[in-house]
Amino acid sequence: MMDRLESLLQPDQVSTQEETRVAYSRDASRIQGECRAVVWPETVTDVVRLAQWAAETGIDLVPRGAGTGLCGGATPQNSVVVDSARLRQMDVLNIQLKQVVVEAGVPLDQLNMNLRSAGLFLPVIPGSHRSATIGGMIATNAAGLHAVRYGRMANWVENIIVVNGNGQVQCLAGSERSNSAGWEGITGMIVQATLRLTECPGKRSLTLLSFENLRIMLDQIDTLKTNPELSAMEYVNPNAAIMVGWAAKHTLLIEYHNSDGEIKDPEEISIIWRGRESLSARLTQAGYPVSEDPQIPPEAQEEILGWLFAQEIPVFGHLGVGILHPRFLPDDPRIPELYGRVSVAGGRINGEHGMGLKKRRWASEALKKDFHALKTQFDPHHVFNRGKLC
């Protein structure tokens, strides 16, 4: 079987050596997995070929963009692992309607490095926005630092070109984009887009406040949303913020897209971003590499984040929009504790990481009905992602 596959496509376009075999066995969820042999399409052609290889076969395919989710969701699973390193086209920009043509591949900071010339570009930014790909963000639809502004990654998705598992080239569009947009690479492998784009800001001031008290900082959520140039709340809660030098206090990153902060400089605006963007890879590094996402309505914020200061958990993340990320040592047993308090508050688990493997058992009922649908009408042989998101 192994042998046909390499005769799809050129010799340098597989590989089944061990080195990178192994390489591509999990993403940065560290949920290991066993990868059969790699692939790196370079045309919807390729892909096509790849799907009915697998719809004959029995192998499943697992779409992977830059592997930095944290669930699972590109884990193979005995699979063949469809890279989309070269799936980089970026076709057309039309200035006038705001919009761009991009294959999969395309990494967000790439993508808005060449829309600057024009003056637009996609807001969509998640912590990992150097190296994450349209394809992989419009699979887990997401959010991240200017969400409370943006909104998150299917509001900006005109069209998805998506190859599904019986080889079929299909452009999902209007209400149709909803059956790819968030589905993890469940219904077929997205091979392009149109996106949506915007004007890049002229001005961006921020504010930096602190708060002793948790229940008078959520206090003042609701006037500062009431901004209409808000473009980002972020918050670090007392363990996290002395990771970056911060007080040790409930602190909210403000940004405006006006001159409304306090902070107006640019270079110190970008010195303060460094500082959050940073806390990812500065709790990684303590030890704490385990990334949770709940998405917590307003009313339970703060007995949840109450509870997390109180275990001394380390917090930052998107308040703005109720996504929060909470790090954990590996195996900590109080991640279900905190799946579990989430799920009675009627928050989600999976505010923008998705499902993947790490959380699947963990899915409602409703979850799996509307997977089992999406299954059946788009990848009947389980070509793409088996196992995955229930």
Contents of the next structure:
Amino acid sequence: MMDRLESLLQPDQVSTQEETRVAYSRDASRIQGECRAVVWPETVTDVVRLAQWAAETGIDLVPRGAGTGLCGGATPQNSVVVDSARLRQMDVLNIQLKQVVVEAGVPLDQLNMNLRSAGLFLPVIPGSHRSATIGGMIATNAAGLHAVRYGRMANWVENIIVVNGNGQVQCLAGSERSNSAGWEGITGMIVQATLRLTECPGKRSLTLLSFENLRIMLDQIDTLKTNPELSAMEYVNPNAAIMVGWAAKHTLLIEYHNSDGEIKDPEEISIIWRGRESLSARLTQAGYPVSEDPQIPPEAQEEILGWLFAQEIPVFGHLGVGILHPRFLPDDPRIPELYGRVSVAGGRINGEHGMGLKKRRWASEALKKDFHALKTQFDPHHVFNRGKLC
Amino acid sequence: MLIDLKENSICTECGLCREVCPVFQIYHQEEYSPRGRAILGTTGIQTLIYYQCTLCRTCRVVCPIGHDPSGETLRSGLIAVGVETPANQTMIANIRQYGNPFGLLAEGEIPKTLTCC
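Same protein, different form: I have the form predicted alone, so give me the form predicted in complex with the partner chain.
Complete assembly follows, chain above in first position.
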């Protein structure tokens, strides 16, 4: 079967070498799997051939962007990994419409760097923005640091070109986009998208607010959100703040796209953001490698954030949209307890990382029903990302 | 399913180093990225991929925890078990025999070939 796989593409587009299989056996979740082979499609036709091969052989394909996911969405399970790293064309920029057509493997930072001269950017900025690819961001419906102002990735996608499990190329536009965005590649591999853009902010400023009392901090949030130039509202709890050398207080990092913030020096702003963005890796290094991503409704934030603080669990995240990242040791029994509390409060257990392999045991009946309907429609042979999500 | 984190206790495998790596920009394959090499390094695999690193250390600059992927360490492990590229072997032989990495040179001759790792 692998011989046939190799015959589908050019020799340098397929590898069954041990080094390759090992390097692709896990993503940033560090959930380990087994990789049979890796392929690097260079055209949509390559992906079509791969989907047809997979449907015939019964071997599943795992689409992979930058491998920065934290739920094992790109971890193979005796699968062939389809790496989008060579799908990097940026085709058409329509400045009037503020749209750009890009292939799935384009990294976000590279896209935004290319757009800079036009004064435009894609404003969905996940913590992994240096490497994260457009395909991966659509598949997980990424949110990130500026979601309080710009929302999620699905808000910025005009249409998505996918290769489904039957090897058909489909353009999903309008309401059909939701059959791909946020579904973690289970309906097919995203190969291209037309993205909406917005103007780069002219000014930026920051304010850091520290609170001894959680309730007092939460009471400020609604007032802070009334500023139309608010562009980020990040929270760091006292247990996490001390990890980056900040005071052990409930801290809010508020960014504005004007001069309303107290800190206006671009270099100082950059240093503060670097400290915030290094939190994830530093908490991993400090012994808290497991990152969760509950989305907590405002009315439950005091109870759940208070519980996390009392448990001495480091937490940071995008409080402006209620998505938080408490950090744990592997198999910490407080993780299911947290998700129990979040579910009771009407929140989401997968705020922005997706379900992948890590959270499939918590999939709701409603999610399973939608999953099976989509699989029947787009991927009846379970070619793409088998075993993920549910 | 989660790996034993002691297996790769220094690199968090976040992957933020990929796009700044000049070697990854050529191959676009994970095993040639700093993260890929770090993962391979933890498995004990001795591979010539470790030579596919310019030692520029840009990955260390962007790494959120300042991890140095220690390309030299990975390479010294290769040397210890006798795994070298032909170019490296030629360079070392030239240095030993002629005192330079270029090989035999006539007086004033400009070297046409530089062999290195």
